[in-house]
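Single chain ahead, written as structure tokens, the form predicted alone.
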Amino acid sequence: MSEKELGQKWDRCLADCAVKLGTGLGLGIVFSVVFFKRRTWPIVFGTGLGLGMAYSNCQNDLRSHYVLHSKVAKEE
């Protein structure tokens, strides 16, 4: 694996990382306000949920050595 392509997939980790973080803290907030009367812990939830779905990928991305993603094939 090349730098150039391990720095790629470390970049779409941490995109992924902010995706899913930042959409799993929103819903907690959301579940938080609407439904559970201002209690943390859906807030707590949230973000670990997305925090782990992230690692999760980019524990599989960096690992997985001969898939190609269409975004880089295209460029070749």
The other form holds:
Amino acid sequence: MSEKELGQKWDRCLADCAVKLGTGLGLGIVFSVVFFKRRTWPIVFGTGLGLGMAYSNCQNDLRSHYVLHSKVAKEE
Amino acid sequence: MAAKILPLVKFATKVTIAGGAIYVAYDSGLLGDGKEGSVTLGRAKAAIPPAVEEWVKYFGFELPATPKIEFSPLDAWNSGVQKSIHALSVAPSTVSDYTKQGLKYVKDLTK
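Any chance you could show the form predicted in complex with the partner chain after that form predicted alone?
Whole complex next, starting from this chain.
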């Protein structure tokens, strides 16, 4: 993986982290207000979910360069 | 009859609101891949200034102009890293020079 590619992957990771964190927080707030009488734990849970999704995406993105990809040849 | 249906209606409304929020998040690509996430962030960044302008016009007051900051954290960080590594790489020769100078000074004092 070249330095430029690695830098781009890290940029994507950070942007995705911000998006997922915001989404998790937002959905946590919605659930907290609608179902759980404005308690804090759904908000924390949603934020944690968002962080976890961002971490997992980042991990896959950084590993994808080294994972072998295969194609199944079509039978003629 | 109405007393029995009302809690059900309330619950159905809550489920609709929560489900709608999840669907909107999924549909706009917020819960997808890393690439989709960065694309969505770019779109959101591009959409904020016109939205802010519209709101300002609607409410009829002038927001103070955002001060232009000429500081780039990226450039500052990069230059910091370069300077630190350069200092580390010249450290042995610098230390030896200072030691020689110090010894020479002490010798001159003792003459």
